[in-house]
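What follows is one chain in structure tokens, specifically the form predicted alone.
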Amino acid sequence: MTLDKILQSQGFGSRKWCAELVDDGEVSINGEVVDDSRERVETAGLQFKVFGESWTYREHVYIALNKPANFECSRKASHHPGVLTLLPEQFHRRDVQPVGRLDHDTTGLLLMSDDGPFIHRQSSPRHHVPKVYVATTHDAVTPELVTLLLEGVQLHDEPAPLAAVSCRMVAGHRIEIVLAEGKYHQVKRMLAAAGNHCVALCRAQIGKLTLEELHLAEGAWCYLSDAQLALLAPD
């Protein structure tokens, strides 16, 4: 591929401006710069520079972000900041868009691609990929309200009750909820249904993929490695 496509196909702008960036001699590979935007690369490992900071051609990426509170999971947010604004403008330009949906003000696990069959897998609930969440809430947790959570409870726009697909108390007013599907509001609708009130939500695992042993600082991001990709997988 010629490094001006390479470079437009990693975010970097339209190829005009692409070819430009090399042509100006604002671009590396193996540590000597390249001026002709038309000279073909190899994709496969690729490593270059782009004003002195280094990427890696990417055919696709997989991004675990940590998502902090008041950011809107939007490319087009309205009340607040996307969740865009956190990573590097060339994913934008890329088409990098969150997997699914977390609230504005639930933290946590949230992954973000530009690969839609990856989208569609991850957030489609015929796959059933379950998804943990930690919930603190109002009232104190009982052994009643995990029972009805794990029998179900009826939401008003709902034909049948949903029910978690496991749930247990963490603390005194945290519970962990296990879901499936990824229904509006979900998780804040079944604790009100089932008679208590979210006051924060942290989404804390996607498959057996867990924010913990990502060690992301509150707003940080990674790139997925495959064997991390592969823990997305619904057994």
Ligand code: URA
Contents of the next structure:
Amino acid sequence: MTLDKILQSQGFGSRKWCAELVDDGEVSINGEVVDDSRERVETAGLQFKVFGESWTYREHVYIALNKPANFECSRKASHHPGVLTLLPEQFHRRDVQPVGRLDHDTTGLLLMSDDGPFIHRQSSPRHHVPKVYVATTHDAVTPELVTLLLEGVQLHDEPAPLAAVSCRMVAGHRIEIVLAEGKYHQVKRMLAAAGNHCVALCRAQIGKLTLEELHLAEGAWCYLSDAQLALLAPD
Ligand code: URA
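Switch over from the form predicted alone to the form predicted together with ligand URA, please.
Following is the full complex, with the preceding chain placed first.
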């Protein structure tokens, strides 16, 4: 692929802008400036620098973000900044999107990608990858609450009761709830239907990928390796 096209595919701007970047000597490969935007370059394993910043060529990006509260996952964020504002600008131009949604006040593990089929697969209702949430509750967690959530609670607009895959008390006002589906406000609505109230919610795990092992500070993100992506597959 020519270098201008490579840069465009990686989100550095229009083809014309990328050609100018190269022709102006702002791009280097293996420590050497490449100033011909039509030069053909092998993309496999390509490392390059733009304005001195290092990048690796990636056909698609797969990202894990430790989402802070008060960021929206919707494309057109209205009341709070969007989660995309937490990522480098290159990713906006690559059309990176959240995989599913977390409420604006929910924190924790959020996947993001520019790979349409991956996003579709991960967010499909038929893709039963368990998601682990830790909720802080208004009222104390009781054994009855745990039992109710395990047996299933009826939500207003659902045809049948929804049950947690597993559920356990973590502390006096903290409960871990594992869900197989991702219905709108599901954890909060299930807790409300069980007579309690969710005051804070964090997604701690998707499939076998845990937020803890990613060591991400709030608002920080990382690329996911192939091994980490494999942890997202259903059993
Ligand atoms: N359940 C909720 O209620 N909110 C979320 O953000 C995720 C799951």
